[in-house]
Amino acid sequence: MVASNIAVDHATTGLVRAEVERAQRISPHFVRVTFGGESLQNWRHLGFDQWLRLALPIAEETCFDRLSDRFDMRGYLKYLSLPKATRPVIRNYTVREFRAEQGEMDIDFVVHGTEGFAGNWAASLPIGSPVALLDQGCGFTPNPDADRVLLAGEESALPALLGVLRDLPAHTVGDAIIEVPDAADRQPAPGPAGVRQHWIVRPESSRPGALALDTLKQVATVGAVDPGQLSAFVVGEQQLASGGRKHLVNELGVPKSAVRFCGYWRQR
């Protein structure tokens, strides 16, 4: 993450152990991915954007148990200490549904083509493989005492926006902006009758996260929100995060404590 205000909570569980059961190309961009084990039983389930350290297997070879059981610094160099050839790959993922009764979760995974490692290892539908999962806890929550939110990002935060929308009481009102590749990538997004949802369909030529922060402006204006009663949550790529994040703690005034947001990835 190159841009956050988001804390880390990491949960008493510690490194849970799964493995992938399903896993299917739900749309042009996105593939979803469903694990389970007797582990995940004992998954703190949070809902909203609740993410998580998701180790993946480089080889058949690759090894799980010298993990640690918190990212911290302490556990990162831990995890640098490890063998590479037994080492696993660590990336941030967004739980987007968690079913506690049969023990499964669900992660939905951006695929470009050939670009970067995790997209390509569920793009190949591992059935089978093993993973470990570490709980960080939300970037998002509500704050009780606004009256409106603002939710913005790209297709590397739809599984977070979609958890938030979901979660949300039922009387919360605002905006909800998601950019995405391809109209045929928009999911059901089920969120309370007061948050509009601005879906966007960007071009090939429009750079990932831009127009969803043009959108973020006309959204919010000097006059359409109170800058004291709005909670924000802008995540996606750099550029959305942090041009969302100063739009409205610069241009309208809006406590910085009141806007959450972090830099998933860097367009280049």
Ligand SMILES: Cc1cc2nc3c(=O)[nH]c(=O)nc-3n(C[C@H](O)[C@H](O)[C@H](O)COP(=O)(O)OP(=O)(O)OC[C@H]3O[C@@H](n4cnc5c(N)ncnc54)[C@H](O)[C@@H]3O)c2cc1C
Given for the second form:
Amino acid sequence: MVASNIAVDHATTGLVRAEVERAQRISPHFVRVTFGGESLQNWRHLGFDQWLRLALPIAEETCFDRLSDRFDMRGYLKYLSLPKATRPVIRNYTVREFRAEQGEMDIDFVVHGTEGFAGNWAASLPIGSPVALLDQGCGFTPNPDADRVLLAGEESALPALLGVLRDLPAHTVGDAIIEVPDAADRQPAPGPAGVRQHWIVRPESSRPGALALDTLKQVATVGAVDPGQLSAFVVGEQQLASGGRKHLVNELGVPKSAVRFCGYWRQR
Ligand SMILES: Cc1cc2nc3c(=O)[nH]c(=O)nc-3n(C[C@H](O)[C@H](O)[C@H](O)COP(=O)(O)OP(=O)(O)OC[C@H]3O[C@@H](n4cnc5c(N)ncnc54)[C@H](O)[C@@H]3O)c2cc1C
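Switching conditions: you have the form predicted alone, so give me the form predicted together with this ligand.
Entire complex below, previous chain first.
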């Protein structure tokens, strides 16, 4: 998480163990990994963009026993004290779907090349692999006095945006801007009929998130948006998240508290 004003809502469920039951390439840039296991039956399911810290094994000897039940400052320092060669890798992911009856959770991973750990781990279709999950709550908190939303993100935020669209009240109106690297990475996006969906397929020459930010600026203009009547959620590559927030707050006068933003990763 790079820059963000999302508050963490630590669940009491602590460290939840699971294992990979299925893994499947669902589109050019996405692998869907399905986790299962008895402990998942107690998962606090919130819907929307509920996210988690996902601990992944880095070696045969990796175990999750010495991780803290909370990934706050204390939990993080405890994590850093573990031997680097075997301590789990921890990354942030969104719950794509949770099926309580089966105790199953899907996470959609962007496969973004050879760098990094989590994307490659998912691309290896690691069936049987043990993992641990720490529920962090939802980042999107709609303003109860506003039923207009503005959602924007690129592919790392696709699971979050689809979850928010799926769970918004049916009367919600507004705009959802969703940038993907390939037309085949689009997914069905059921949501309120009054929320217009702006899908953008990014050409290779474009920086991730740049076109989504341009579209946000075209959609959210003075006069088109009542600054007091908006809940905004701008997430994904750092420049999109912070640029979107800056536009809404500085140019349009949307209250800071009505704009939830989070840099999910940073383009180097
Ligand atoms: C709240 C939250 C929810 C998130 N939900 C999801 C989700 O559901 N699905 C998902 O795929 N991601 C999600 N992310 C983003 C994910 O945590 C990052 O992309 C993470 O960096 C991936 O870890 P990694 O080990 O693959 O790469 P890292 O080791 O973190 O980074 C290695 C290199 O890869 C680059 N990189 C990282 N992510 C991407 C990317 N998406 N595209 C291109 N280059 C990249 C980095 O700039 C770096 O150079 C979420 C992030 C947050 C904060």
